[in-house]
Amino acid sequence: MIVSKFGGSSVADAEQIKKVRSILESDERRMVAVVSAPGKRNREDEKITDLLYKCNALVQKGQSCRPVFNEISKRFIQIAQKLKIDDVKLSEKLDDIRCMIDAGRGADYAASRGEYLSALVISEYLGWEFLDAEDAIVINQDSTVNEMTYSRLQEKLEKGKKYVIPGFYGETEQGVLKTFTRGGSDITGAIVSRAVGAELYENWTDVSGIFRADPRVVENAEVIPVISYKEVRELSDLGASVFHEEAIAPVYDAGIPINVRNTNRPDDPGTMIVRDSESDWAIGVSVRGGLSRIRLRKLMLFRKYGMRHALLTMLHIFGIRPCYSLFGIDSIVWFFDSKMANESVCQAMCERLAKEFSLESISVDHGHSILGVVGGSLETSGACLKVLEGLKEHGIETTFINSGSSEASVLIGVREDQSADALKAAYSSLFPRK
């Protein structure tokens, strides 16, 4: 059995949904479709989920959501009419949903209705069974999946039947509707794949796989044919928009491969995400910008037990959660998202830390990026050396190199104003044009 998840761009309008039908009907093993809410039809358009969040925001201000919701209704009715399915019952559903949002059902309820309506329309168009995620998927308070979900799904998915399931949401153990984090339809697809023991989990989107580098920066970047779960997580952490990292967990232990495909180019093979890859060279590069750096020092800093934890706790009090760490014998360097704290917060934090821990020095500076090289055998293959040579050749200043903390990646610090050039230089060094 194959589970196929279709993202917002794949169900943005009637023409896209017709492509979905063609894909599903081209392989009889495709038995379950997980769908997102309709995405943007063009650059000026708005995603249905964003409009639904707007509706809830209006209600929270004591205003009616009717003006914005009318745009949502218009779009779904238009899709139904072009697909030549009954729009009368759909109109009734839309009215009920608007009333519920206006009644203050909350952000999770409002946001989930895009996937719910999308699945209703597509199931009717395909003639497949509709299974409401709220009846099968249980979500914990921390937005992770509850283990009872798998037995619930197994009970509800009858062998031999084909189903359409809305992504992104479920319910708590107390029966309250709850969503995953944004982009959570990927998680739903992975959950369903594990529950049914799928041979393959397809993730259909508007790109032909996972690229070796951001194609918006690196012209004609190649698609990675095969990548491991671990390598996907590394790329995702480095800022690459590849695949919802939480969607790896449900299929990881089961070893179910994920195939990232393009709805608009269904003959392209895409990228296979597998448990283990055989790469003996770098498979991709990414750069994460918008970072600030904390540097602190004290003689025998780590002599006292629990010092790192105590320092981190103080950072958390000021709303700072570091994403990368470097340690010396008497020093620590932390990088964090610059949006987490303004200058006054940073100054207050430095003063507090210096006083509380009797630090010799502490400073915060901005404008940093981290370039990540991801793949297998980085230390022995010479890939890292190639990148460093390429950066030097292009005049890119490096601020640190972190090799060995992860067997799947090497991190290199660069200035934020050189991040795009660093990415291009790294890519051309690793993957020269043929």
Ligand code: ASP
The other form holds:
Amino acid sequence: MIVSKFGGSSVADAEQIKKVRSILESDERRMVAVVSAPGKRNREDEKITDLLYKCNALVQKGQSCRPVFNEISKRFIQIAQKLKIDDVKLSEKLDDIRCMIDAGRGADYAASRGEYLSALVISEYLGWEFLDAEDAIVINQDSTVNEMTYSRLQEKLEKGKKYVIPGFYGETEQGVLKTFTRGGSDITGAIVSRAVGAELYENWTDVSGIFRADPRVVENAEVIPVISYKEVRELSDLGASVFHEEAIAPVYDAGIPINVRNTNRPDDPGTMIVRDSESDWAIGVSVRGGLSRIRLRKLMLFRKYGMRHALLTMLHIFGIRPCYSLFGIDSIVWFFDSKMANESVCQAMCERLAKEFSLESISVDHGHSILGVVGGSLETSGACLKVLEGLKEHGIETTFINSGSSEASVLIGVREDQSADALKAAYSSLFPRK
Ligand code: ASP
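Form predicted in complex with aspartic acid structure, per the form predicted alone context:
Time for the whole complex; same chain goes first.
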């Protein structure tokens, strides 16, 4: 059995949904479809999920969500009419939902309705069963999947029947509706794949797979044919945005392969994400910007047991959670998302840490990026060296190199204003045009 997840762009309007049908009907093994809410139809357009969050924000301010909700209704009604399905029943559902949002059911409820309505419309169009995610997917308070989900899904999904399931949301054990983080329909698809023991989890989107580098920066970047779970997690952590980084966990142990495909070019093979794939060269490069750096120094810093932990606890108090760390004998460097703290918070934090830990020095500066080279055998194959040579040749300054903390990536610090050039230089050194 194949589980096929369709992202927002694949269900953005009636024409896209027709493509979804022809994909699903072209292979009998496609038995379960997991769908997102309609996404953008063009650059200027708004995602249904964003509009739903806006509705909730209006209600929080004491206003009615009606003006924004009307846009949502219009889009769904238009889809239903073009697909020639019952729009009267749908109108009633839309009215009920608007009342619930106006009654203050909250952000998660509001946001989830995009997927709910999308799945309802698509199941009717296909003549497949509708299974509501809130009846099967159990989400813990920390947004992880509750193990109970798997047996619930197995109970609900009858053999031989075909289903459409909304992505992105479920219910807590206490019966409260809850969403995953943004882009979370990928996670739902992975959960369902594991529950049914799928032979393949297809992830249909608007690009022909995962690119070796962001194609908006690197023109003619190639699509990666095969990549391992580990490598794809590294790439998404570094800002490559094709596949939700948390969606690997549910299929990891079962080893279910994931195929990222393009709804608009269904004949393209896309990217296969598999458990075991040994690459002997870099597989891709990505760059994550918007980072600030804390540097602190103290003689014999690590002499005292638990020092790093104590410092980190203090950082957390100021709302800072570092995403990358480097340690020297008497120093620590942490990188964190610049959005986490403004200038005055940074200053207050530096003063407090300097005083409390009698630091020799502490400073925060901004405008950093991290370039990640992902793949296998990065050191021994010479791939890492090639990137460093390429960066030097293009006049890119590097602020650090971190190799060995992960077997699937090497991280290189660069200045944010040079990050696009760094990405281009790294790409052309690793994957020269044939
Ligand atoms: N519709 C949700 C979002 O925009 C979830 C998803 O598309 O996966 O984040």
